[in-house]
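Next up: a single chain in structure tokens, the form predicted on its own.
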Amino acid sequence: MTDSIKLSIYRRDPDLDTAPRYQTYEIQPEPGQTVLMALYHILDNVDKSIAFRASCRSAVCGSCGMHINGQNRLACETQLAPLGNEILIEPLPHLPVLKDLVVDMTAFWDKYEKVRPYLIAMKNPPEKERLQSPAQRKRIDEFIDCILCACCHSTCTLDAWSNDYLGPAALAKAYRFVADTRDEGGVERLKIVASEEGVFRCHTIFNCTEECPKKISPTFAIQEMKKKVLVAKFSGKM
């Protein structure tokens, strides 16, 4: 790949900017050459003053959630070759941005914090350890591997305008311990999120499975939900 890239960045510093900006960056590529390595290549070398979050490079943290090329990323595992030779680099959709690809993630923590995150435990916890079985482990894998980047929080049209849904994010955390035989919680768990903000608010449209890039399936995770919420009603336990 020898020819040039043109990445278009969004630009905005909300306290001196009245509406934002594209800058258009012009970079030699190298072979391998991720979004993330591009954004810092920039950053050192041309314009030290764009604004972007960014940690572990290897999409364990989930600081680099974008929107590249319209479709949220983790910018540190999205190759350049497979782009083309014009990327449109953007903050995730629908949040707050505090500074170029720097958004608020206020509200996001918020909700995730609703659905209380972390095993609860009512009984007094064995002498050793509470065991579990691979195949129940296996059964919160897939949930376990959630980041919390954010890429499906933002691509949510009904986060987009609903400040109190909770989301795919919050929604699919709940479920990995709803879930999970370990926890004791699971009642008090499926009151918070049948409440009218809460899985039955989901349109089921799939943005948010189609955005994940751990392969995860917020939508696979409320619809079971909706199904052990009406369990517990009609058993009694709710």
Given for the second form:
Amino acid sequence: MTDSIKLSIYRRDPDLDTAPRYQTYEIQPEPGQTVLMALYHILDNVDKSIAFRASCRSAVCGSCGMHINGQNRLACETQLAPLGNEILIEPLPHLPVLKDLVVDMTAFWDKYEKVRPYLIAMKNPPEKERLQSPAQRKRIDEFIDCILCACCHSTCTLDAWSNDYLGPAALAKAYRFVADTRDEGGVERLKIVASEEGVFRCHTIFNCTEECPKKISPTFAIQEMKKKVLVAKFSGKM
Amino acid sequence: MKHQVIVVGGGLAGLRAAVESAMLGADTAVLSLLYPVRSHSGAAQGGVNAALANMPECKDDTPAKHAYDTVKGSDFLADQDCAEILTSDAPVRIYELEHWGVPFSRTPEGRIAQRPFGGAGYPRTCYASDKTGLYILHTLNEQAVKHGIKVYNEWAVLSLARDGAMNHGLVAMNLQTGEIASFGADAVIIATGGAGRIFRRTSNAMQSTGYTLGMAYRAGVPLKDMEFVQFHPTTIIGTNILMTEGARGEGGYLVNNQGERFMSKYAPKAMELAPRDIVSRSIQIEINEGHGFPDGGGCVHLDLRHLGREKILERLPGIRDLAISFLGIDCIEKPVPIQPGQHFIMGGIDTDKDGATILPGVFAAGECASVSVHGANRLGGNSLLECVVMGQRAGAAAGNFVKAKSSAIQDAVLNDAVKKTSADVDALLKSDGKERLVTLRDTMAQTMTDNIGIFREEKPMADALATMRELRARFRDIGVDAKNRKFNLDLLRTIELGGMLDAAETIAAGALARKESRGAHSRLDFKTRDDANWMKHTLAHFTPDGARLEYESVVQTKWQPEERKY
Ligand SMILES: Cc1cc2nc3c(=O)[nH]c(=O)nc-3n(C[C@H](O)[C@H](O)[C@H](O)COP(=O)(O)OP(=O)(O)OC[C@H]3O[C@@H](n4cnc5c(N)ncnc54)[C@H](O)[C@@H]3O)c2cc1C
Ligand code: FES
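Can you now output the form predicted together with its partner chain? The one shown was the form predicted on its own.
Shown next: the complete complex, the earlier chain at its head.
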């Protein structure tokens, strides 16, 4: 029989508790068990009051970002075994807590909406598909994989603590369109990302890149857009 | 809160419907338990079908051929007029998605790339590596933002607000606060997705509960063809997370413990690319006859090694990551142990070809609805298609419906509805009932998987039906342990279970009554299809004593039923 492990979970309802408490649950891990499966085990069998978000349990919906042993990760793809016998589970840091592991995502979605996160097309599209070569399509490979889990948003204090810095997730989303040969947002979108709230606020600390569960580099996207902004400025387009 | 149109659910079907109705100028909102981009549509991997004829091998593909494959795949239970709509609207809807920004994979000429899928005569499945659903979902969410559609996030619909003749809106619970409120709407479009959690082994998300099937059913809308449940051949053992059919489309093999590509025995021509019902049964027979591997309670291997690293990394990177994360197996080096798991419900809320139900002002689209385009077995790649085609049609129908009349929402009906639903929830929170969620839910899921699975028979199905009725009775004595209303998962999941038990009962009742084998409904005691008596849709109507079944004929346009050989 494997040894039991202790999960220490952040508990707080801001309406009732002035400070968080950490509640410890001892469980008998099963082979292959993930942090999310452990949370469901606790919810089903031990403590029905615990709150967390999850749905797909296959690392694609972006619901279950949390701070596990000091790192932002997706609970559903994080195996218990390598985490040791004592595991600390907290909500995504720097964000307002709604309850337990559930954080307020309002600012995150507001910032997403600010970058005009949709393909901007000026011309009428052709009757069939627009042509795009496999090589052109490859340029956005990395950035279309973002699942908006907010792990980067939470780890970037510049982003999480300020209401206006657009932050890595929204900027990576903007870059997904900037780098897409089909997008005609051009200077209009560059103006948004070049604003005071945009790319030049990034201090290239790389936290976002390090904590992205999908191995996306918002830092790269931000640097690429800085270059594009400079080119646009020097060539008089902005 | 009032809107002309409220779409419940922010998956592919819901968002597509909302965008359509907003474009028509109707005041449209989405109300969704999950943030839209969290919907399970995002987990769809393989692709979406349309006869675009983009590949050299499919130059003579046409929507009519796609319709024929769909009808044959459905084992002749799909309504043929609906299958024709599905497939003739398909190219328009896919080009539209491309115009909105979906990053499809491309052919060398720069066109949308297509791959072979099961049961299809041509490579017809348009794909974006193996994350097609994710990219379409995010693109539709982007369109919803562009159109300024209001989204009520993390609200769970609990009931419809109707009087005898028509619907006036709905009642929902805000998960973040626990508040229960009514929403007035001249038209409600239900687009809440799958119901996989009724079963134990499923590829579906935790939130694919099927609650709203029970909700609509109790509001007087029949559920159609519920006995037809798709079991996907290749879900990984343990978690039953999906390995896309695209893996076989790209050339993957299914292998038993003798090292044999056993599909040669069951579908010598189509091999691994026979339709899902056939492949799942073949795998189950191999396991039952001792040709499987013992892991995960029985499995066979999905072998991709011969595809080579490069092709796997380019075409199937997502499932490679999944097998590494969840099994510790890299499919470049080792075969992946897989077994069939519940995947999709062909049945659902009965609608016409515009998504309208018999209750005026209530529409449904996507996996929760049954039009029926999938009949007794859905072809891979036809469900994302159904979401965008029927989502668009339902959005248009609802938009036009509300614009053609002046609003008739009655506050009194809304107030009554919210009072009644709040009282029900209060009673549940206060109840000292002895029953608990976990026992009832696990009994339901285990019974459904064991007794109404891939192979079916009179006695186990009758037992399952009795069990569902007994669980329904026990549910009346249920209580919840968590009392705080905020983000109360115990409360939400207990409420959901009520709807799931209703839906489960209709599955059991429909399956028990249908004395033939057709598509995914495969009976050991009635092994053949019986067109003379059973080429008809099941309609389950709610009565306090259980489901009352009625039948409706299948619409046939061009095709006579024939034997399905692949
Ligand atoms: C793993 C997997 C892979 C698949 N791959 C493919 C594929 O390659 N090709 C293909 O064609 N099909 C595929 N399918 C099937 C297809 O993805 C689904 O049938 C389809 O995406 C369902 O979309 P939907 O919009 O109907 O529902 P969903 O995307 O599930 O959305 C349902 C929405 O309803 C909301 N909701 C649910 N309950 C409530 C409630 N009570 N109150 C308020 N809101 C609620 C949810 O929040 C969600 O927003 C796959 C399915 C799975 C599970
Ligand atoms: S539950 Fe969906 S990403 Fe973890």
